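There is one chain below, alone, in structure tokens, taken in the form predicted alone.
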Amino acid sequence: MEIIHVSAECYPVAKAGGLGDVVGALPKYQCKAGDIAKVVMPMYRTKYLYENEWDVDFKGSANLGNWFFEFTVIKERINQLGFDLYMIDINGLLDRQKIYGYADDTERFTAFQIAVVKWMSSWEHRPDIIHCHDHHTALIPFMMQYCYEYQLLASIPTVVTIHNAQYQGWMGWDKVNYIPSWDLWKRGMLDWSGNINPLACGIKCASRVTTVSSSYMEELRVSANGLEQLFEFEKGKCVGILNGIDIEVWDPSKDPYLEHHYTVKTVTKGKAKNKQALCEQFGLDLTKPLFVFIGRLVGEKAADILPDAIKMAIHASQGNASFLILGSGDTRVESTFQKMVGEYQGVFNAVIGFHEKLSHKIYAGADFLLMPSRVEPCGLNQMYAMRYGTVPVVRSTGGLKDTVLDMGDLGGFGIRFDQATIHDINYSIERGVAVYQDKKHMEWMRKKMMLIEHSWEGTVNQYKDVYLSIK
């Protein structure tokens, strides 16, 4: 079976999020589950570009409503990633080093999708599934159905992923003419709420849609920003599928970003030595039970509230815990955070921005890991905390619910609570504050997660039943 799989992100090409590790991922385990899968994406201007060598696989022309422009295919030469990957060049577009976060991002992201069905339109061969991935690649279904020239992909079943349906790309009516000519009887297709709205229509054209976690799926028919309505209507075609991870990039034993390696047996030394380093790094004390948070610091991840309640906890505790930050996004909350790097010597530290490297040398060396996500689809962070040994610390939502089991429940290795507020994740490090003065509760939840299977092939599995549901 081929696979083409369209996204914005692609890990370790660009990356923002979990959309990038997923795209990153996926395909290579599907190729090493016997199917052919390739990955098309924007050719930003990475580090990636240009330590890497490429041949030209495509040239075309397209037009962007009245803009008419070029546009190249390159593939990486020797698949590298243990996949086909290609990138799609649009001069004035998608040159640029950021993925997201410009004025124009409706206009790179539409005649990327151009592009992409302008160059599959040329092939001699019909690919089995094209999977498109979030909003940024969701109007490919549409065009594929209904902008007359490309018609002839109209049979090639197709499956959106909904990796956060919190943004959905939306533009206005003035701008429909960027859509290549198309049926307008099939106006509705694109509407959603008296605007175009391409995660909408991917859900509305797609033969499939799925989404990040089984729970998250349930969320979003009462909570998805204004499809609520649309994900009950079509719940018959919706899936949850949790996410995996790459077990050969986030792997202690081997993992080459740390100094200390261990395993499942040597955890607990592992994991001192690692932790060792860590504080002496960041000026905090060793002897405390680390806490930490990685990730974006935005609303959906409760970092908002993230800088009070630590400042709570550490009152609390007496400065008997200590908190370590890597992250960016909202400036206030970076502002806030780097003045309590002054305020909380010993006890607090941040790093504003992301470094892969110190994310996993934090995974290795962290006791717990903070996610009081408002919204998390799966979450991976948690995950990689898991595979290294450090607790979860995670608010009942989404895959967060999915993958940890509170440590009041039998069985149970991580820290749950409800509610995305200050009390709350006070109260759970609270929890975590006290967990960690019993030793060896510690080291078997440390065991009993590392053990907990989060690799991709079951997912593969479930992926390959549902292209074969619709093809």
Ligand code: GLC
The other form holds:
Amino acid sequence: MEIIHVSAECYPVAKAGGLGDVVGALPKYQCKAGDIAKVVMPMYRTKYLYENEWDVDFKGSANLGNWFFEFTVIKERINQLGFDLYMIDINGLLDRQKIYGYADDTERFTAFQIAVVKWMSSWEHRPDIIHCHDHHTALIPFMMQYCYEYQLLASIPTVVTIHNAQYQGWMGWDKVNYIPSWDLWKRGMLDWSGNINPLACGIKCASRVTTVSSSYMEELRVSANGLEQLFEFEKGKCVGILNGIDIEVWDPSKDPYLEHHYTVKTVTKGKAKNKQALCEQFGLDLTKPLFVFIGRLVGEKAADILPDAIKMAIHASQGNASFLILGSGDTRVESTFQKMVGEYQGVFNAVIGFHEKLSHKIYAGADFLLMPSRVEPCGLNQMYAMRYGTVPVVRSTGGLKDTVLDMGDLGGFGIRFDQATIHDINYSIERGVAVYQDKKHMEWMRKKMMLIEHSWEGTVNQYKDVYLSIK
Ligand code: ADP
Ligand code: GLC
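With the form predicted alone in hand, show me what the form predicted in complex with ligand GLC looks like.
To see the whole picture, the full complex is given below, headed by that same chain.
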């Protein structure tokens, strides 16, 4: 089976969050399982672009409204990632340093999608599945079916995977001329509440829709940033498939970013050495339980209440716990954390920014990982934490609910709470501080969670079932 993944992110080429991790791993494991999976993404100006060799695969041109643009498709030469990787270069539009966050993101990703369908319609063969990820690529099923120029693609089955329904790519109807000449009877497919809504359009037009955990799939019918009714209506073609993690990249016994490697057997000693290095680097007391947060500093992750929750925990525990933050996002939250570094020296530190290597060191050196998320479609951080023997402290939502069992339950190894409130976070930290004193219990929990299987091998079969249901 030939599967074409279309995505805005793909690790290690370009990553802003979990989407990158998933699109960097799923195709690799699909290829290992005997299918042909390929990735198509925008060509940003990344380190990966400059450090690798590329061949030109196709040159074409198209229109975005009245703007005529040329594009080039390049292919990575040696299949370094375990799958064919194609990038689309649109001069002046995609070739920037960041993935998102520009005023013309609508134009950038719409032009990208047009280039993708234009290129694919030039192929002599037809792939079996086009698999689109999130709203940046969710207009593709519509374009394949209802844009006159791409009718050759109309019969290819499509899958849209929703990694996060909070972001939908809304654009006003004044931009409708961006979409290449289309069947005007299909206006309803583009519209949701008076706007063009690419994610809603993808849900309506795709042959199947998946999201990244079963619990999130259920939650979407009651809370989906305005799309609840659509999820209810389309539930027959929707399914939740829990993400895996790339156990070749995330392996504490080999991780090239770690100075001290460890296995399940050596976890206690191994983590102690990594913790020591981390505490030295960030001026934290080694003897205290270390709670960390890694992620985007946004409302979905409850980052807005995290500073107060941590302050309260520092006071309540009389400095018996320390905290380390790695993240970026809301500038107010960033500056609050930066201020706290001076106020709580020895028990608090924060790094504002995106640092892949440091994130690995933190997963390895921490005792507890905080994830008070208001919304968490899957969450990879808690799975990385578990693989590195770090106890996840999570709000019971989405994928967190599907992967973490509270230590109060039979066989439990994590800490769960219900509300994204300062009180619940604080109470959970107290539970962590208490269990940290019980070295045997900590060791048991670490070993238990490190042995949990979250690899992609099982997950690729679930995607295969989805593909087979529409082929
Ligand atoms: P989301 O995609 O919603 O941000 P996930 O838990 O699915 O959340 O994935 C987040 C990914 O991004 C993980 O690989 C995590 O380690 C990484 N990450 C998030 N913030 C940072 C950061 N500041 N520095 C390094 N890695 C980060
Ligand atoms: C999104 C979600 C996150 C999920 C990731 C990968 O960014 O917010 O929960 O793990 O996508 O699917």
